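First, one chain by itself: the form predicted alone, in structure tokens.
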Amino acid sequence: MAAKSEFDPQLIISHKFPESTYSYTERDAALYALGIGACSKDALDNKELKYVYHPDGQQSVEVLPTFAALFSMGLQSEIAKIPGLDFDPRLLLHGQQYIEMYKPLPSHGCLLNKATVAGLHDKGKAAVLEIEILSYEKESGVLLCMNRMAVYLRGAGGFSKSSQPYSFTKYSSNQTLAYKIPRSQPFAVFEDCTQSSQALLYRLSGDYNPLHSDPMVAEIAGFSRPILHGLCTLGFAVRAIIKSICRGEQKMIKNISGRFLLHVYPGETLITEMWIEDLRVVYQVKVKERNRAVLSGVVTLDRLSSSL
């Protein structure tokens, strides 16, 4: 790598990001469906049925709130090329995602994506780097929803000038979801296995990293086989609270946050545990197998449902 005085923290935070587009149909947002687990227990189920088959036709199925977390996936290989930013990509880690979703997602579309550089933070062994996405319906113009991920570029830290940690960020403290797990008991808890096939299905998304798929990547990078995509685990627990608190009406979700604290591997159990504070919902993911928590955060709703 190269010494840390070329790592640029004002270069970096005033980069501008070409903008991008991505194009989806309907077999598309259908696919991400089965791969996050729609129908996988019943394919008769009518709370679910409506994102793979529509009896108007395909153009008419319904697109899931996490399907919009694929529109940032192209960001990894960008982040790369900041001018300014010393790390090795294969230390890179995708630590958290936020998805506000501004108009529920068509069915098919073309989208217009500005993406800027929304936080920087030296965390000392560490960087934390915050993306922000904006996706636009291209012909229209029309705001659909936001991305906002943060990695951490493990080995890059330690780049403060001054004896106080580097940070910046464009939010205001009352802009982000904090968050605590309570110590009751959850109001809802909804339990899903994955397919020993999950990771496979699921990376025909568009998410082709190896470390999800081949046996000697996943060695190398420390596990015992190829793990779950970390987004994939978020699909899976937003479905649940769809599911379970809104009664499968996914048009309630206002935004969405998730904290990935544990590698899953496919074939294993998901849990994932529910509490309602207002309108928020606190969620916790756990892996049954391994009693191990994976993935925690929370969903904002527009209203709660009247049959709770």
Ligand SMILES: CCCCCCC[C@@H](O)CC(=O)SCCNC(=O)CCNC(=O)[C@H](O)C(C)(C)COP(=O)(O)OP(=O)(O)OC[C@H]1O[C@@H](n2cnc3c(N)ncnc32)[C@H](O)[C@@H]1OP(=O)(O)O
The other form holds:
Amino acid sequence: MAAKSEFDPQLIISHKFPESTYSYTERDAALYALGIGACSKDALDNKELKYVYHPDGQQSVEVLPTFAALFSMGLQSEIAKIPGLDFDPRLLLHGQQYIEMYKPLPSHGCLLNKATVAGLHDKGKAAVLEIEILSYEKESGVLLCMNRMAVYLRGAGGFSKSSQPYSFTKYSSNQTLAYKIPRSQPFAVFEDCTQSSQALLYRLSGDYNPLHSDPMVAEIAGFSRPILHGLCTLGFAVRAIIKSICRGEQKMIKNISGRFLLHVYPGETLITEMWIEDLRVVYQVKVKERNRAVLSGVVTLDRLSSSL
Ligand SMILES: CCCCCCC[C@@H](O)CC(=O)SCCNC(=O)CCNC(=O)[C@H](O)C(C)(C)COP(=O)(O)OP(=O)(O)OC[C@H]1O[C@@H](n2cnc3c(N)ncnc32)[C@H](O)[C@@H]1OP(=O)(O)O
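Taking the form predicted alone as the starting point, write out the structure of the form predicted in complex with the ligand.
What follows is the whole complex; the chain from before opens it.
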């Protein structure tokens, strides 16, 4: 690994990513839905079957909003190529994710992605790098969604030259996605089991980071075994909100944000607690076996279900 002195914040924030394309089919959307646990409790669940199957005569499967987060997965290899960014990829953790939906996702498509560096922060023991990706339907040019993700690069901090810690944010409104969880009783609670093979299934949707499949890589990264993808946990949480608050209507979801607080091991039970504040659903996911919070955030809806 190169010496830390090669870390160059100005070079990093001025980096230009090449435009990229992302194509998907109905099969990809269905495989993703299974990867985040759809229909795992009940294969005939009439609120979730639509994500993986459509009867003859119906047009196509429906797509979960968190599928949008996959559009940016190709950037994982691009991050490693950013000049001036010196880090050990085995120590990278997904820190935060923010998604804005502008249109319901079609069941298949070809997208054009435009990515920029949105932030860089020196946390001393780590660097936090934020990337923003706008995804357009390639043919029509229509903007479908925006993803902003923060990666937590353990061991890459401490690059600030002055006494002021270095912090660059292009979009100040979203720098921290850490939320205060209400003290009141949650409006709804949803429990779901992940499978011990969950990460092996989820990775087929496009995140092949060996942290989630290779015991040796997981050990180097500081875990006793491979951990679950953060976006898989986020998918479970948003499914819980769609089932408990949106009455199965995924198109009600406008924005999704979450901060990954702690790793999840495949096979653990996820408990999603939800509070409604106007059109916002504040949520927290806990791992039942360890009674620890692993994810928290807010989902914004375009309306509330009339039956609530
Ligand atoms: C472009 C394509 C990219 C795709 C990338 C995705 C690839 C995937 O394959 C990788 C994954 O899915 S990894 C699995 C999911 N993520 C995780 O499990 C991480 C869980 N979180 C943790 O372990 C800790 O919160 C941890 C370790 C993150 C932080 O804990 P601590 O070190 O104890 O931090 P702490 O002392 O509490 O805070 C230090 C400063 O960092 C900020 N911070 C904390 N958690 C953060 C987080 N999750 N995201 C962003 N920033 C975070 C704190 O605010 C603090 O900053 P400040 O001092 O300024 O307040």
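We call the rigid core the largest set of C-alpha positions that still match within 1.5 Å between the two forms. Residue numbers count along the first chain shown, from 1. Predicted, not measured: the structure shown is a model, and the values here were computed from it.
Q: Taking 2 Å as the cut-off, check whether the CA of residue 235 shifts that much or more between these two forms after a rigid core fit.
A: False for residue 235: its C-alpha shift is below 2 Å.
Q: Hey, does residue 223 budge by 2 Å or more at the Cα between these two forms once the core is superposed?
A: Yes, because once the rigid core is superposed, the C-alpha of residue 223 moves 2 Å or more between these two forms.
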